[in-house]
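Below, in structure tokens: the form predicted alone, a single chain.
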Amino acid sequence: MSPYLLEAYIVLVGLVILMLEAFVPALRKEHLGVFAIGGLVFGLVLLFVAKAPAHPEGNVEMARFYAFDSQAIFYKGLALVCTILVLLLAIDYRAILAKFTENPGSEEGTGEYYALPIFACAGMMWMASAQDLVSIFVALELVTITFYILVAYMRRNVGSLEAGVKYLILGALSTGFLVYGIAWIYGTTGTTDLSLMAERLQALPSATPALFGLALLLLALAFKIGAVPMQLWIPDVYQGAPTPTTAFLSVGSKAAGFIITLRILKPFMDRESVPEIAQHTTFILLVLCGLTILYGNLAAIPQTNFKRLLAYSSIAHAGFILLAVTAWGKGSETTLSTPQAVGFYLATYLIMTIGIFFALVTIRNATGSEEIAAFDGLGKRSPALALAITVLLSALAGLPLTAGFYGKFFAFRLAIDADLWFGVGLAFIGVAAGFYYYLKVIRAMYWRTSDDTSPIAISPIARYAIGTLTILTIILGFWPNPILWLLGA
């Protein structure tokens, strides 16, 4: 099967869901979610049977814009798995979606919500293969426009509408930076083809114009990955958006942002061809990385709302991933390369974060609150759920023998090998702060009491999802090889 058809198939699944939505009875919309998940699972199968063209020179124009290498395959799989889990989360969240869309007693306004993540998934898959600034822009805007709708989907909820407006305004601003950056890079190098960029950069008489264009691109990318200085939208948008959308933004959008960040930075970080540009780029990334780690971790400490805490945590994790990007290691037999370390971090982050959001939806359905106080006494009300949350939060903090430890370990290893001691020092401060605010939630579950002592009801979807993701978090903490094999490490 031609890899060019993968995204076309995913878009077709989304269009079929929209067509069916018009004819499915209002009380049976959850079946659309099940159908959508089935379509994406089949797409995951197609991903592993698709093969790159044997003679790419036969389609030169397509090969210029679309890459189907191991890195693209991994991130396409990550996008598909993330979207499948988000749709499962949406099915579990559908009662709240219905309450704030159409009639609270029906699911009339929830059908489109199962199609929109599929279109975003297609955009993220295109981003994974994009190797030209033009194709990157088109794919990125498909994802961004879809998220504009997803964030403000609960139109009868003031918080969701406010989040949608903030995301729209700052998203439009970042798009302006992106377009201006692309125009500046094209004007400087005469090409938008990233495979030719290093050669064109090497021939420039001065590095200043290229660095200015790169700075504009980094501002736009900082919005997508949630890094300083474009991180201000994250807490309000994460808190106000529907929880499945928040999970999708936290994992899927971040992963897509990092894959294009890696592709754009590759010619600028070539220390052999363009040493001066690589040196300045490393300095810029180091500053952004340090500020992102400090801001995310320190701002999370005083939070009392769990979704806002996860929002600042997302900023902090973007900083840790940026630390691996700043190091830009090529890898060896004993160490991972930067793309491999970033891929591993994002894969484990997906497992831990989606598990936490499933737990949050369960608590929200049971208590009607997303405050940390809603977790009070959970150790007695639902011991199994409390244990799973403890494991997942400990992994997010980077506790050894969990999947989250290896992600941070590989990032630190690359930074130490590159002698980025300033970044390593700030990262250690961030890790220490992370343990404090994650353990604050664990303390609420086991050391505080709640006036309501009734057991927490857990839906079958949430029970199996949380259990599976928690077990994977533990297994990968002892045996990370499956993800390393997928990364070719």
Contents of the next structure:
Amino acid sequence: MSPYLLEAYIVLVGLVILMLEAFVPALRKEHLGVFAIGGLVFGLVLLFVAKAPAHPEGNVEMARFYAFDSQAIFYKGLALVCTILVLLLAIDYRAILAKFTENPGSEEGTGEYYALPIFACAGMMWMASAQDLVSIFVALELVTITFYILVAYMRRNVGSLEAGVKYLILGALSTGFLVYGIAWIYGTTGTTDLSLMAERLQALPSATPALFGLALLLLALAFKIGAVPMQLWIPDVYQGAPTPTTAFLSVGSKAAGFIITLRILKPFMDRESVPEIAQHTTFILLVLCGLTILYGNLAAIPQTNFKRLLAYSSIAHAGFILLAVTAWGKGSETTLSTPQAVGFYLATYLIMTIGIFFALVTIRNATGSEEIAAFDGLGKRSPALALAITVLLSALAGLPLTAGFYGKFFAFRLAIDADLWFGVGLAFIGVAAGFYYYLKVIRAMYWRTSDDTSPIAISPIARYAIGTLTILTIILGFWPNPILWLLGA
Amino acid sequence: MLAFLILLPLCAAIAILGGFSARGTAVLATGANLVLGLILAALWSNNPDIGSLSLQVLDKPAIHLSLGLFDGMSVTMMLLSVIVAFAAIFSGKCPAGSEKLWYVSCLLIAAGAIGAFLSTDLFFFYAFHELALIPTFLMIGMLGTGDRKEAAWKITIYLAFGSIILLAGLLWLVSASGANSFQFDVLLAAGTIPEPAQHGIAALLLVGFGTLVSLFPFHSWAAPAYASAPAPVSMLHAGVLKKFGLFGLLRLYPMVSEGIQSWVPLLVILLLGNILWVGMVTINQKRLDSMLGNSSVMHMGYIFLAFAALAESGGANDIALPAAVVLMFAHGISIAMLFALSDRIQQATGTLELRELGGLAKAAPRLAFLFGLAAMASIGLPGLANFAGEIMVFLSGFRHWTPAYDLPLGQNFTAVQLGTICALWGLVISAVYMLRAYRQTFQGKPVPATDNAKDLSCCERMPAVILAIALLVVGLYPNSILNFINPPERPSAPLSQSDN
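Now the other one: the form predicted together with the partner chain, given that the block above is the form predicted alone.
Okay, now the whole complex, with that chain kicking things off.
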């Protein structure tokens, strides 16, 4: 099967869901979600069947825009898994979504909430394959525009609406930077094809215009991955958006942002052919990564709202991943390459973060609050849920024997091998701060008491999802090889 | 075989979560562990590879889940862990309604500690210790007494930061050594690390491991945490888990010997802070449990003294390492016994305030005898294990020392020797606080709190008796442990076998 059909199939699934929503009003909305999940699971199967065309000459124009290498497959799989989990989360969240419809309590008009993530997923899958600045732009806009709607989906809720406006304004701004940056790069190198970029950069008389263009591109990418200096939207948007959207933003959108970051940076970080440009780029990245780590981790410390805490933690994780990007190791017999380390980090980050969001939705359903105080006494109320949250938070903090440790470990290892002592030093400060704020939640669960001591009701979906993701976190903490095999390491 | 030592407590923990009787399962698992540990230790001298296991879990960089009795130090610490774990689980009195949490946490701490001492891969060595810390924090915060939340938060923050600093040091160490493996034998056989890097790594390791062992001035988490913690957690942490830091320093020392050598004078000052400063603080304590907590911090100073003697000599000091290991074992056993018995005193009288106690020996003579024995051991009375350790520590300070009478007195001594002379006063200090506490608690006229106190029942005596036997065996025949460390017949140490 030709890989181009993959995204077409996913878009088709999304359209079918939309049509069902429009023309079969009697259908219950969670069934739409189940259909959507079924469609995506089949997409996941297709992903393994799809093969790169044997004769790319047959479709030269398409092949120029579209890569189908192991990296692309990995990120497509990541996008599909993430979307499936987000749809499950959305089914769990539907009671809260229904509160903000025209007739509060009914599910009228919530059907698109199961179709839109599929379009975003198709966009992310295109992003995974995009290897030309033009196709990167188109795919990225498909994702971003879908997210404008998803963020403001509860439009009768002031928080969600405010989040939508903020996301729209900053998103539009970053799109502006992206287009402007592409224009500069095209102007200096004469191509938008990233595979030709390396030799064109080598031939440049002066690197300054290309670096200026790259700086603009980095601003736009920083918006997608949630790094300094475009991180300001994250806390407010995460807090205001419906929780499944937040989870999707924090994992799917970030992962897609990182794959295009890796593709765009590859010609610029080639230390052999363009040493000067690589040196400047490393410096810019090091500054961004250091500031991102510090901002995310330090600003997370005083938070009292759990969703905001996760927002800052997502900035912090972007910083740690950027550390691996800055180091830009090519990989060898004994070390991982940067794309492998980044892919591993994102895969484990997906498992831990989505697990935590499932727990958050469960808590929100039971207590109506997303404050850290809502976790008080959870150790007594629902010991199993509290244990799972403890494992997941420890993993996010990077405790050994959990999946989260290896991600940081690989990133630090790359940075140490690249002699980025400044970045490593800041990263250790960040990890130390991370222990503090994640443990604050664990402390609330076990050391505080709440007035309400009834057990928390956990829906079957959440129970299986949290259980599976927690066990995966532990297994990968002992044995991380499966993900590395997928990454071709 | 060795994997069973870790799997037994882990499986028991899972079984308890699955509904098995909590106390029965936990005691059974740790009891089986104790027997298995003794057998393995007995067989080890003939077969040093006994039960070792190695699974590669990661290719780049190579990380192995490898367990083994690396050398005599590992054997000793493994023995200490299984003995104290059994005693802690057997002696703990769990508040009604939290049996699952209580025993599962204790089993996890035990499994983590045993795993750390058995790991022959640096990565899992570190990871198992972290595994043991989390339940420690939770237990203190949830089931502790007194100012438990404050104490638990303090120990959490201190140890988390210490672990991070340690991790930085370990990663740097591995990276600088150029080895593509975390296994101890590969690391120790790897080339020497350049000297400038050694200074930095040594500093990070000293601060990181030092925080975990409550080296002055990073010690202030220890006493409040031990005072508030449930007795088994104090026993396991003060007795076993805390030794992780010293164990790590002694294990990795050959890789950074030059780096640590340059820090020895500072280390001597810090360890004197442990012995003298914290010793004075201990004298001033008004509660038995916080006195014990402080005394445990103080005694770490002696073990650091042995380490300093080893480091100052550049590794040539042949009794410093055995001294440190014997004292680690002895202190672990004696402090665990003291915490277990002070928990009994709390249950018998309802208080641990020294001024509210008195004359307990009349109502509870067996308790008084056993506590007295442990207290004497802690002071360093000959015949008990701590004496063997402490005398070797002091001797190691003056190993290969020849007085040069033509020099002024001050130049006759190195930093460690001056430190040893000052540290001797610690014996006086510990005698003062221990004997005072004993007199306040057990002697004099009975007061209302102690008048009708119940003595130890036969079953309650058992853990203390096991610990007392260990103290006596090592005290009367120190070779029982020293033979592990300096095997009389085996010509080659495990280190030199690693080249293949």
